[in-house]
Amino acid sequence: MIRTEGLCKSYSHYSRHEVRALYDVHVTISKNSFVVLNGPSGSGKTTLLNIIGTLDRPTAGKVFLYGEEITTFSDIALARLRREKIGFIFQDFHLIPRLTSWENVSYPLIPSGIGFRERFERAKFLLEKMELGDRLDHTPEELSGGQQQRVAIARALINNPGIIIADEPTSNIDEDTSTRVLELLTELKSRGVTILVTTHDFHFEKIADVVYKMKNGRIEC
């Protein structure tokens, strides 16, 4: 499902010093597995996640998704792959402030040309599943952090992706909601979805099929 070969990522700063975020990273993630990336801040977890999720490109190396090497895909092809096959859950939710809950959830459907009524019904179904059926018309500022994260999860699921990528999905929410998020991700895995998570929450490691430890841009185990 997901494979990287010799993945490297460097950033150049104004001082002309090169900062290397990833060094020769090799990972293999099987279909329908629950994989955790762990490590201290600055270890390269989010960089690796962004490259696998097509939000960033490597300096060197290859990335394979669904059996295809995507490293040389055009920006348009990567955007289509992202939209159709990958769901993202971010630490800071990344909801659009002026949109309601259902509008945020259904937003990824707009480029596909899906009509208003179907977008609403699909978003409503997912929000009710997240126990937010009474918050359809609330904007993010009217929701708690836990509610915002559940809206973000619903948005990640709107296109029925085969891969869910989550960056510290429980770091900004309360314990009860964290437990609910973990249950939802576990349920998704049982339905055949591949889950890739960066987290410091030890509860995730207990149920993970594989835990990759990262340090200084390298996979340690």
Contents of the next structure:
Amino acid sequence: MIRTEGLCKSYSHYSRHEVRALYDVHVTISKNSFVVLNGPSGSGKTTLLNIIGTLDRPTAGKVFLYGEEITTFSDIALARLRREKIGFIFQDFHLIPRLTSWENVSYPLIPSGIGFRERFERAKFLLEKMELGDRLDHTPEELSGGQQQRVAIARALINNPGIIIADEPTSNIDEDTSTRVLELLTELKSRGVTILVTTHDFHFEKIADVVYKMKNGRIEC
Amino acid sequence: MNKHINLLLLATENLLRHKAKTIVVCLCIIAILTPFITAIAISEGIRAQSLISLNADADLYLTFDEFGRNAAIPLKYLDEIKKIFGVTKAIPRIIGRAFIQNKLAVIVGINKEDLPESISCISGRIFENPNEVVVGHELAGHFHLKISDQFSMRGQQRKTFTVVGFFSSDVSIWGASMLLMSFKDAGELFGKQDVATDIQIHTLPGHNSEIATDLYDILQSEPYRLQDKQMIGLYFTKGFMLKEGIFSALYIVAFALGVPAILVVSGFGLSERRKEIGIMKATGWQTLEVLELISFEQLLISLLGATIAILLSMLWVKGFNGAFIAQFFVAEITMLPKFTLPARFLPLPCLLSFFFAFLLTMVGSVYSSWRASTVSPVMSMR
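Now the other one: the form predicted in complex with its partner chain, given that the block above is the form predicted alone.
Below: every chain and molecule of the assembly, starting with the one above.
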């Protein structure tokens, strides 16, 4: 379902020195698997996730999603892929501050031309599943970190994606909420969704189908 | 279609959410556009009145030519002119200027029976006897003149005039500082008997060229100047276009100087916006959809700003009579005009104002938004 070949990424925008984040990364992730990427800070986990999730482009190498090489896709095609097939959960939640919970969750549906009522109903359904039914009209600053993360998860699920990519989804939330997030991801996996997570949380490793360890931009095992 | 409606509604919501920014950008647009729309409306109003007065007036204007300028024409030719075939009326006038104390007044000397229909007394009566004058309303207001008050012109104490009436005119701008008196009195006032500053010739339609030929026969040994309505109209139009052009040029300079300020204001909260664009892109928005949203926001804010600017311009002209700005277009008037200033709000300048506003806000936002939406979402979200 997801495959990378010889993936390299280097940054040199604002520095005289080229910083290489990924070296020749080969990864294969099969459909409906729960994959954990771990490794120390700066090992390239987030970069790999961003490239697989089409948020960034590699310097060299190839990425295949659903059997198609996406590194040659146009920006429009990549945006469509993100909208229809991939849901993201970010470490810092990345909610839009002025929007309420349900507006944040339904934001990805706006360019699809879905009407107000349906957007609201779908967002409400997911937020109720996240036990945030009483927080529909709260803005992010009125929510705790754990609640914000659940809003972000609801947003990632709004388009029923086949792949969920989560970048350290529990690093900014308390242990109880971490457990809840883990349960949610497990439930998603049971519904056929492929999960790719970077985390230092050993609870995730316990239930993962595959664990990749990264160091200095390379996959170690 | 639903997508575009969604984006338009979202743009409206975004403007309401960023109230402070919306208000500041709107105020900038209003501050820039209101004087411009007001000035153009006044200019168009004056131009329209000029053309009205021109259309109501004579078909030909006859004067002498001296040093390339209009000069007084002797009245000895008047009877001959009246006899020309096709001439329905020939009206001699004396138009000059004189000071009443410290205020310059336009003196119009014309026989009572030749007064244009557009002039009517709002109080008192038209002059009938020697040394009687009818006064324009601004002049009357300035000197607090009443019926039967007497005054003399500065430096010309030999004649004392009596106010017998106050008049208004369809073309308020010309009548405001005007003094109407008999042709004979005007001649005596300026010490020029038996001449007129011009002779207005009313003609039957289609006879102007024959009349011009006859005038040539009458005046061939004299340096005369004959102008028709179209030529005068052309002078008016050219004059106003020049004034509008000078005003617009000055305004464009001010506008250009103001653009950096607007850019700063409309880029207000840019880092927040950049991050928002990154999130939008990460959740599947395309660059064009992001730009469409931003364009809708600018379109709405421009529409709002320009509409308020047009309404304020109308208030400025109708409520405050074009105070402080009318001086650009009407010579020798005070900052607060004492006559009703003519103004016309035409669709084209209003549309142009909206276009300017849209252009300005787009310049301030689209490039930065485009940059934020064309880099990778990861970069924008940082």
